[in-house]
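Just one chain is shown here, as structure tokens, and it is the form predicted alone.
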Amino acid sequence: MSLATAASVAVGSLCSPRSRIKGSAFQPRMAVRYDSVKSTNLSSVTQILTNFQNQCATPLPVLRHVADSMSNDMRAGLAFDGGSDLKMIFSYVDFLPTGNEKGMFYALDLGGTNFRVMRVQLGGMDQRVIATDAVQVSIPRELMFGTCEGLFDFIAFGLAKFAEKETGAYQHPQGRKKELGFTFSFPVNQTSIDSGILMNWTKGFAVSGTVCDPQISVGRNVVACLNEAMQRQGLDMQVSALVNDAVGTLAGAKYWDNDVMVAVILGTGTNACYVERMDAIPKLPIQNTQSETTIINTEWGAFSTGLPLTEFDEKMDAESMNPGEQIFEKTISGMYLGEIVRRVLLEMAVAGSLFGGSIPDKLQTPFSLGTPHICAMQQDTSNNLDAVGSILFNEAGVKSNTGARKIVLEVCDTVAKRGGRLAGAGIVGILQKMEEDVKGLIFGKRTVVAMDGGLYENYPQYRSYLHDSVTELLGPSLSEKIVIEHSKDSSGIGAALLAAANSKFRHDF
């Protein structure tokens, strides 16, 4: 594969193309022109880079503080609602799939600017997953800011079209309503396995109420919204399980590997969940269940304790639609890494004339440089960094020489390194909490952390920094048995499996 092709693949497949983010998470601002800038002031550029690298640094004491704070915030969030930044949401997943599940089930994954629908045929313990089929649909940007009714009608329409195309590989009993696992990757206060109240929109979404009911969509049962939309489409299907992408990933990965205890999503947004003991959840109301464990959805994107932040992070946060919220997500997830780089480069261009000449409007436009672009630039190993130059020109509108491109790569690497290492510290914080509660539960035996999301999958430098962070914190002996494993698309199959495990017909399996 040529470098140009590799860059194109990375840009197209990572997590957040520019067109879907620009202006979505940030208030529109007038572009400011900077004219008559002088030739590059290397000392100013170097000073900005050095300060930025120092502020982003994640030495072992910083990582340890982040991991310890994550563990402490988890306990506080489990004690009572509002006990910490972490919501620690009870998933109502009391029983994970066993392998005995049979039949055809659907999964719908809504967690970014695309939604994905999947069909799965399960064959029980002997055959497991017989067949799968899936399609991904882009959500028009106007629906991200439109009505709840408009968004869910669009999704139900796509689901209905997909359901029309069942082939002979899929078998469903005549007269039985089809069942769906709904992966909804926004903060939800779950009230049962098949209902949940939307707490707030994230990832640039700001959906209002319905046309008939102008009240805001926050506070509504998202399962009811989807079920009603499916009814309007004449689709004979109902939601049997509501999960988020992390919970779906854990269920899908654990179906194949019983050592999976944690799942982490690193894509446009980020989240993590883990298997928790029922008796370790003080805020949990008395449940009529025989299960001793459940899955807790941490909503760790809201974590904020001890993070090494810079002036660029603070300004980006202040100008966002949710200032003061989702700080961990804004530091480690795919939606924001490219924007942080853009802001640093803009400062270098203004204060140090990094690119010479006037400052293009593109470089001044929020999210003109996306995380896929900084990932693609970091894959350039040519002498003159030609791919870096092309991406800077095409996406930020700047002409650059080799020296400027090397500085750009330093900025990209600084942002990716901080993000990956902090994500690793977060993972260790979760494992640490589980081990402290039950000695020997995690450390000293094989434990799997299932990973999914375009950022983790497609950004090798970020992924390497994450792994290094975990090893550094745990040491070579303990980290040797912690398996951090990519579980591609587990959330889709996991949602279908949870629909099967919670089917009203499960006793027929």
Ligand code: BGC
Contents of the next structure:
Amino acid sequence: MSLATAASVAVGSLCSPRSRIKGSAFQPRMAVRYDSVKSTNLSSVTQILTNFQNQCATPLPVLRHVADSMSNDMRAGLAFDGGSDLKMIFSYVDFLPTGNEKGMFYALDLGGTNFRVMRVQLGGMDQRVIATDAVQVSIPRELMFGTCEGLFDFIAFGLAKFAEKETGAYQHPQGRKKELGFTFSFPVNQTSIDSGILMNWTKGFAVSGTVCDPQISVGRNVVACLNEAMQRQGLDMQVSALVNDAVGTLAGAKYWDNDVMVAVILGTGTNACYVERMDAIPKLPIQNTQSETTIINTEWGAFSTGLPLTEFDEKMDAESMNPGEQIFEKTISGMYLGEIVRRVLLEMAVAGSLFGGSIPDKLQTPFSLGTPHICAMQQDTSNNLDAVGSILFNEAGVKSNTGARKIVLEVCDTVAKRGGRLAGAGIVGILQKMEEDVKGLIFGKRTVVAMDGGLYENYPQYRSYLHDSVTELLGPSLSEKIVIEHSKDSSGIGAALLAAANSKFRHDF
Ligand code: BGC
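Pass me the form predicted together with the ligand as well; I've looked at the form predicted alone already.
Whole complex next, starting from this chain.
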């Protein structure tokens, strides 16, 4: 089985038993005594755990190095294409929504195992968002590895069915094409606000143009793919804005709060974008715009400098569909955290009989343990860790005693801690770069980082490690200025707002 299987693990569905969470600050468990599994080789298990913890450690100097490297790689990526791992994609979003947008707009969000369609009625400055409704459809797994037409026809069909049911809350001038903001959460080389070429698939997608040529869909204008599929469905709608989910989140969050300068997605995949000055982008395409700023989509999932990686990360990467790519994403995002834990537990079972010598098939199956499972295990506060035991049994097929469960929790915590702290260092890297360019821009006032994604939303330990790392790096007084705010589902509204701001009919408003 390949890494692609992981895409079936929807991080958005993380179902932590919230009633059991005591406070948000997670107390790392102390070293455990482990004496009750007969055939376990305790010294071997402990050695694997200690090595793993040491290799994953993120003390302040490591965090600082990561934050500095993020800033440097951002600059190098802005200088010319290929200047660093960071693609630093020009979004063509030069004008953010003002609040004056009016009318009905659609948004379509494609970026994981589900796609989401939304309808929004905008009422201008006084009324803002008058009505919204949305539907989420899960994408059959085979379409994630099928053809471009197959995937986009399925999406356009779902969109057409949703568009049939407009209620009286929505008004649209007769005879005018409906407009759509298309959130496409993969690396796209944008060629304008409403066109872009897919650079590569991430998050386990591998859609091809034809079955025999898996590379062919890389290089297609994704907006043309969707517009053509909508036409095939007889849908009178067109794409007015193509946006990444991080960009949509920034636009949506800034609509309500003008201090938003950065947006970060931490879900199945990960990404960040921020407001950049046009004159700080040496590789800027020739632009006919009055705006002094734009949004840069960093595609930080591809970042790799200075990360504390282990043999488990390296093997997972080597066996993935995109070896050598998306290393930051593979270290911090929801698609991969559970899989790293599974690999460590498998090694402990093989080399140290952690589960009494039993190595069931499930434990050997890549992605059998998802991030929602490791998150749910970490919420277990019972004495015997009963929930941990049943998750291990149901998902990995192993029977465990309390000692083994404590070791498992140590592994989960190590992976969540490294992920959360590195994500925090990445955020500081972006803020630092912006502040270095314009003194006072970030730390001279309140600055908001808009966060979205199931991992951030639903994994309390991960979230608090992230916050800790930002505070550690910035120190108490600077970090007071930085507000890290959950902007749930802003990207849908953001895409609709950007469709409105870039409407083909905007002069008719
Ligand atoms: C993609 C980004 C996206 C992120 C979060 C990554 O895999 O490359 O474009 O923003 O996931 O969805």
